[in-house]
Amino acid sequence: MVLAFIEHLNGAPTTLSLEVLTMAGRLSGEMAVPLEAVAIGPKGAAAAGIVTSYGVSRLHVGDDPRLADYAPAGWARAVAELTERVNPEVVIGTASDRGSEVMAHVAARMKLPLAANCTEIAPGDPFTVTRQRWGGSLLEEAHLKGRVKLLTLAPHALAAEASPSRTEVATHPFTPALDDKDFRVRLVPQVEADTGKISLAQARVVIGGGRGVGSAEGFASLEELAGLLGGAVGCSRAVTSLGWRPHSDQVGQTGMRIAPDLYIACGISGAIQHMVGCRAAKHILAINTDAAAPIVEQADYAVIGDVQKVLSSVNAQIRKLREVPVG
C-alpha cells in the first residue's frame, strides 16, 4: 500500500497536497497496491470529497482534538504510528516546510532514512529517485532502501492531475497515543488577510519585481499590472530585505515557490536562490536593463529596458486595447 499524508486547510487539500496524491496514485499503480491517505485533525475527514477524484480508497484521519493545530512533534507521532499499525510499502508526504518537518520527525521516530524533495521516483528493489539538492541547483540520483520507503515530493515536480474516475473512500478515524511532550511546539491558529487579491501560489500570472524597481513606491507599476492580467505581485529576496514588500511576497528558495503560466521578471537579477522559487513557470519573461543578467539567458523571453518605462509603456497598452480607464 502507499500511504500519501496531505495537508489541508479545513479540509481542502493543499495544491502541493494534490500533487503527492498525483505522484502516489503512480506508485501505486507502477507497485500494484491500494492507495491510502492520512490527513491530521479533525477536519481532515472532510478531505474525503477531494481525495476521491485521486484514485484514494481510505482516507485516515487523526482525530485527537489537541491536533487542530499544528505541533510537528504530534503530527509525525500520528503518522508514525499509523505507519507501524497499517504498514505501507511507501508514505510520501509535500517538500512544503510543514510536510518535511513531519517527514523528518516520522524518519527519526522509526529510524528509517528519507529521502527529501524528489522530482521522480521509480519504485524496485531499492527504490531509485532523483532528487533536488543544494536549493535545486543540481539533481542526484539516489537507492532508498528500508522496510518502509519515506520521501517527500518537490514542489511543483508534476502537475496535480485526478483520475479519470471517482473512487469510493472509506473514511477511518484513528486517535494517536499523543502526550504533553508531543505539544510543547505548536502553531496557535493563525489568521490568513483577507487581501481580496490572488495568492501568488494560485496565480496564473506572476509579476516579480527586484532591486531593479527602484523603490516600494515603483511597484505600483507591476501592482497595475497585474491587476490587467489577473494575476499576483512577487518579489526577490533583495525587495525584503530593503523592506519594499513583505516576506510573504518573496519568491525563492526562502519564499514561495511558484508555477504560474506567466512569470514577468522584473529588475531581477535572477541568482539561484530565486529560480529555485519560479523554476516550474511555463514561461518566463525577463525586463531587465542588464542583457548579461542570469535571468535573462534563463528566460524564455527577455525585453532590455529601464522597468518602469517598459512597464508604462505596456499598461497604457493593454488598458487601450482593454479600454480600462486610468484611475
Contents of the next structure:
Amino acid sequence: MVLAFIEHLNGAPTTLSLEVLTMAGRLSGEMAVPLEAVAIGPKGAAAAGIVTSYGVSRLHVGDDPRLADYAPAGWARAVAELTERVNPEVVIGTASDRGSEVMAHVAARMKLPLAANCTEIAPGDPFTVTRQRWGGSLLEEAHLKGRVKLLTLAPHALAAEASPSRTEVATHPFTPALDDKDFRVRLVPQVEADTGKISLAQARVVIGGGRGVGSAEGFASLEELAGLLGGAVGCSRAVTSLGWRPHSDQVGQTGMRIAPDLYIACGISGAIQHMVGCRAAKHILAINTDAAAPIVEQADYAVIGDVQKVLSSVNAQIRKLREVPVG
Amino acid sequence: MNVLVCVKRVPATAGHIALSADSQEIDTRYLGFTVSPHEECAVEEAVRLIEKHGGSSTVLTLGPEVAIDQLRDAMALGIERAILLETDGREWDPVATAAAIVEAIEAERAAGRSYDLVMFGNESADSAGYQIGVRVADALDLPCVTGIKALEIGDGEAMVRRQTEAGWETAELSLPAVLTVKEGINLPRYPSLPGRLRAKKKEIERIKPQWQDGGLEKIRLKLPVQVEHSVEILGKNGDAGAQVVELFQRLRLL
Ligand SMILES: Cc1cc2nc3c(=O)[nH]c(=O)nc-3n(C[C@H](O)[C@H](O)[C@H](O)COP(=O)(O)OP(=O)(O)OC[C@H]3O[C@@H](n4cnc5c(N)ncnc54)[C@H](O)[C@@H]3O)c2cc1C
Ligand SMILES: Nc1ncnc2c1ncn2[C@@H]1O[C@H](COP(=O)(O)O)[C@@H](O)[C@H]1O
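Can you switch from the form predicted alone and show the form predicted together with its partner chain instead?
Now the complete complex, all chains and molecules, led by this one.
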C-alpha cells in the first residue's frame, strides 16, 4: 500500500497535498498496490469528499481532539503509529514547512531514512528517487533504503490531476496513544491584519532590486514602478545583507519563491540561489549594465543600462500615458 | 547558558553550477566555500544570546579537515569553542550525520558540558534534507521547533515565532531544546579584524566519528533540463523606455 500524508484546512486538502495524492496514485498504480491517505485532526474526515477523486480507498483520520491544533511531534506520532499498524510500502508527504517537519519527526521516531523534496520516484529494488538540491538548481539521484520508504514531494514537481471516476472511500478514524511529551511543542497561529499591500506571493508583477540599485534610497524608483503597475518590490540577498531592505522581501533559495506574470530583475546578477526563487515567473525582464551577467541569458527580455536611468524613463512614460488629457 | 550551533561547509556557487567528471559533486575548482545563510543566522543568534544572557557558545561541523575554515568564520563572529567531526570528505547522509552529532553531544555531556540550546539551519544549502535538527532532538529526547524567525529566552524557556502564509505561528517550549533557524531572524554582523585574528589562534577540538550507512545513498548529481529560450534585447539605457512600456502593454500590465 502507498500512504499519502495530506495536510488540510478544515478538511480541504492543500494544493500541495493534491499533488502528493496525484504522485501517490501513480506510484500505487505502478506498484499495483492500494492507495490510502491519512489526515490529522478531527476535521480531517471532511477530506473524504475530495480524496475520492484521487483513487484513495481508505482515509485514516487521527481524530484525537488534542491533534486539532498543530503539534509536530504529536502529529508525527499519529502518522508513525498508523504506519506501524497498516504497514505501507511507501509514506509520502508534502515538502511544505509542516509536511517536512512532520515527516522528519516520523523518520526520526521510526529510525528510518527520509528522502526530502523528491521530483521523481522509481519503485523497485533498489528504490530510486530524484530529489532537489540547492533549492532545485541541482538534482540528485539516490537509492532509498528502509522497510518503509519515507518521502516528501517537492512543490509543483507535477500538476494535481483529479480523476473523473470516483472511488468508494472508507473513513477509518483512529486514536493514537499520545502523552504530554508529544505536546511539548504546540504552534499557535497568529493571523496578521490585512495591510492592504499587495504581497510578494500574490503580485502579478514583481520588481526585484539587487546590489546594482546602488542604495536603500535607490529603491524609490522601483517602488514607484510597483505603484504604477500594481505590483510588489522584492530583492536579492546582497540587498538584505546590506540592510537596504527587510529579509521578508528577499527572493530565492533562503527567501520567497514567487511566480508572477512578470519579474523585473533590476541590477541583479542572476546567481542560481536567486533564480530558484523567480524561475516560475512567466516572463523575466532584466535591467543590467553588464550584457554578460547570467541574468541576461536567463531572461526573456533585457535592457542593457543603468537601473536608475532606465526606470526614470519608464516611470515618466507611464505617468505621461496616465495623464488625463485636458479639455 | 550554553549554546551549540551546527554548520555545514558548502561550495559558494554563483551564476552556474558545473559538475565533476564523475557527477558525484559540484566542480569546486574555482569556488570558495561557505555555510548556508540560515546557519549564518543561527551563529549570529548564538553570539547574541551569550552576549545577553552570559554563558558559552560552541560551533560544530561534520566534514573534511578544510571545514576548519567554516569553524573559524564562526569563531571570528564571537563563538568561543569549535569541534570538528572529521571525515574523509565523503558525504554523510542525514541519519549518519545526526548520529555523529548526537554522539558528540553525549560525549560533551559525559565531560560535564551540557547545552541548553542546540541550533541548526532549517535546511542545509546543498543537500537540504530538512531533518538533521529533528533527528538530533528525537535522539536526545528534546523538544524541537523548525524554521524559527524570532527567539526570546525567558526563565528556563524559549519563546519562538515562525512565519506562515497567513501570518505567524508562536510556540513556547522549555529548555533544553533544539531549534532550527531561518534566515531573517537577524542580520548577521561582519567579522572584525581582531575577531579574525583571535579565531585563527584558537584550538579546534577534533573527533573522528565512524562512518555508517544511513540508508539514503547518493548515486549521482545531474543538472535540471534547461528549456531552450532566447532573450530579446529591448535597447540601452533611457532609449529603452518606450519599448519597455510597450512590453507592459503587450503583457496587459498597463
Ligand atoms: C546557500 C546560499 C543561499 C542563497 N540564497 C539566496 C537567496 O535566497 N536570494 C538571493 O538573492 N541570493 C541568495 N544567495 C546569494 C547569491 O549567491 C548572490 O550572492 C546574490 O543573489 C547576489 O545579489 P545581487 O545579484 O544583488 O548582487 P551582485 O551579484 O553583486 O550583482 C549585482 C548586479 O548588478 C549589476 N549592476 C551594477 N550596477 C548597476 C547599475 N547601475 N544598473 C544596472 N545594473 C547594475 C551588475 O552588473 C551585477 O550583475 C545565496 C547564496 C548561498 C551560498
Ligand atoms: N555535516 C554537517 N555538520 C554539522 N551540521 C550539519 C551538517 N549537515 C547538516 N547540518 C546541520 O543540519 C541542518 C539541516 O540539514 P539538512 O537536514 O541536511 O537540511 C543544517 O542547516 C546544519 O545546521
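For the two forms, the rigid core is made up of the largest set of C-alpha atoms that agree within 1.5 Å on superposition. Residue numbers count along the first chain shown, from 1. Quick caveat: nothing in here was measured; it's all calculated off a predicted structure.
- Rigid core fitted, is the C-alpha displacement of N10 between the two forms 2 Å or more? After core superposition, the C-alpha of N10 moves less than 2 Å between the two forms.
- For S96, is the CA shift between the two forms at least 2 Å following rigid-core superposition? No, because once the rigid core is superposed, the C-alpha of S96 moves less than 2 Å between the two forms.
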